[in-house]
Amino acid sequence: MFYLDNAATTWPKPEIVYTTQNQSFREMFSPKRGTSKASRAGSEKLMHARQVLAGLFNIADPLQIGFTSGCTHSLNFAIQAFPWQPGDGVVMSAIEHHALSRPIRKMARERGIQFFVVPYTDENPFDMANFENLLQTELSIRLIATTHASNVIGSVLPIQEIGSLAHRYGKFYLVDVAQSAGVLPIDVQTFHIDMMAVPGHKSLYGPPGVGAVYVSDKVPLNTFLEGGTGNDSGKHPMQSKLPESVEVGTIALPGILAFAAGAQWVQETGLDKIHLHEKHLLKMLLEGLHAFPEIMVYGHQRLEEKTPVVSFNIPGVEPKELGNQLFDTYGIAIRAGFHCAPMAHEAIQTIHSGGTVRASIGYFTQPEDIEALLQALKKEIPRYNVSCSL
């Protein structure tokens, strides 16, 4: 198999991730509960996992990190636990994933908040002038919530500038780093990030079913889920403070420790080294696709402002049809469709054509994976009777 679906889930994982999950599943008991040696060791390793992520993202206090079932869970917590009042406003980009946009739309339906969308163009994925105008004119806005990078076209938003402007106007800033954690440097202090949702299974090379949320102590969140936390068990009210407010029930310690092992592997390997490898392959992929006049590639092509994610189509060809053909005939695993991001497809005008075919690169992607895709497309294009005029 030629694997080019890393924006969904990276594969394979570093060996330390597999061994950590296996060992902790065999040896660790649930942390924060029990007096056994294994349970106490689990609590110590849980704190170490927080420290690994705190170091990666320059988070001052590891206890400002809570572990969740994934980035979607983290975003729902941050958005639905925010202390909304009817008429409050929130700003998001025009290329958001469902994991961010759906909870916001739910808050609009159920709690009467207003949401504003900053316009997109290929050359300017987040219009800062429009954003500042919103902050100046819509005084109800309390929260800014954006992705760091698009899961459809890889465009990177200027989150440092967004966060700086948000803070200048006294707003909170929530960032979805699903596509950027482990790919780009992220510093919650420098970028003025108040809340951040982190996946485990993408470019931090952890397992699925685990993620994390960072919340600054300046954000007055309510609770989202309620239940036992292993702390304050003798009290009826639930704490609204991290990490207890998000680590409800028996948490998935083996997955969390494997997640931390992946994040530590990224730190030890080095973001610069990872970025250089992925950028080289991204350049190879873009140049190869542009050599086909029959193929439409979406979004801007500036390598330094793009994660290794590329969406393309053969005009007139259903993306899922092409995607299935690429795997069934050539063993190339890609993604086709709307990628759970109809806002992005509306922005790039592919919402009525079935979305796009998406190829995405990871650290373990090799040049032969890119070459396999390009050679397969060279064979497939003539089958669809498309011409350069398309």
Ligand SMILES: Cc1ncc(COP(=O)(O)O)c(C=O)c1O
Contents of the next structure:
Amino acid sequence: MFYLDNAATTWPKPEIVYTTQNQSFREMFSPKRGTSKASRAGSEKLMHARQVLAGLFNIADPLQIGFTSGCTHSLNFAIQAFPWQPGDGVVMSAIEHHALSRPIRKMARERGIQFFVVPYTDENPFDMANFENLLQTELSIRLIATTHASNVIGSVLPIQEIGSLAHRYGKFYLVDVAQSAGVLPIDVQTFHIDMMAVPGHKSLYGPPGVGAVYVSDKVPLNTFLEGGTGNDSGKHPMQSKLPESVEVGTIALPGILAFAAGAQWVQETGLDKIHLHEKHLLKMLLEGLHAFPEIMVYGHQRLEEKTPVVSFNIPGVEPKELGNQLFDTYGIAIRAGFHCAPMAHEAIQTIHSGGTVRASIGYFTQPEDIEALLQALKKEIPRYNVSCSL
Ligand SMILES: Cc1ncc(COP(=O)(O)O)c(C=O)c1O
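Alongside the form predicted alone that was just displayed, please also present the structure of the form predicted in complex with the named molecule.
To see the whole picture, the full complex is given below, headed by that same chain.
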């Protein structure tokens, strides 16, 4: 298999991730409950996992990080536990994933909040002037919630400027780093981030089913899920303080520790080295695609402001059909369709044509994977042109 679906989940994982998951599953119990040695070992390792993430994102206090079942869970927590009042406003970008936009739309339907969308153009995926205008005119706005990078076209949003402006106007800033954690440097303090949703299974190379959320102690978040936390067991009310407020029930310790092992591996490998490798392959992919006049590539093409995620189409060809063909005939794993982000497909105008074919690169991608895709397209394009002209 030629694996080019790293934006969905990275594959393979570093060996340490597999061994950590296996070993901790065998040797440790979920922390905060039992008195056994295995349970105490679990508690220590859990703290270490928080410290790894705190180090990676420059989070002052590791206890401001809670572990979740994934970025979707983290975003739902941050958005649904936000202390909304009817009429409050929230701003998002025009290229959000369902994981962020659906909870916001739910809050609009059920809690009477208003949402505002900052316009997109290929060259300017988040119009800062329009954003500032919203902040000046819509006084009800309390939260800004954006992705760091698009999972459809890889365009990176200027989150440091967004955060800085949000804080200048006294608003909280929530960032979805699903596509950027482990790809780009992120510093919650310099970037003015108040809440951040992190996936485990993407570019931090952890397993599926785990993620993390960071919440600054300035945000008066409520609880989202209620249940046992291992603390205050004799009381009825649950604490609304991280990490207990999000780590409810028996947590997925083996997955969390494997996630931390992945994040530590990223740190040890070095973001610069990862970035260089991925950028080199991204350049190769974009140049290869541009060499086919029949292929349309979406979004801006500035390498420095793009994650290694590329959406393209052969106009007139159903993306899913091409995607299936690429795997069935050539063993190339990509993702075709709407990528859970119809807003992004509205923005790039592919919503009525079945979305796009998306190829995405990770640290374990090799030039042969890109070459395989380009060779396959070379063979496929004439076939489709023939059927189109019939
Ligand atoms: C931008 C973005 N946000 C959120 C998510 C959801 O992440 P998770 O699978 O960890 O819930 C994804 C996953 O594809 C994503 O690309």
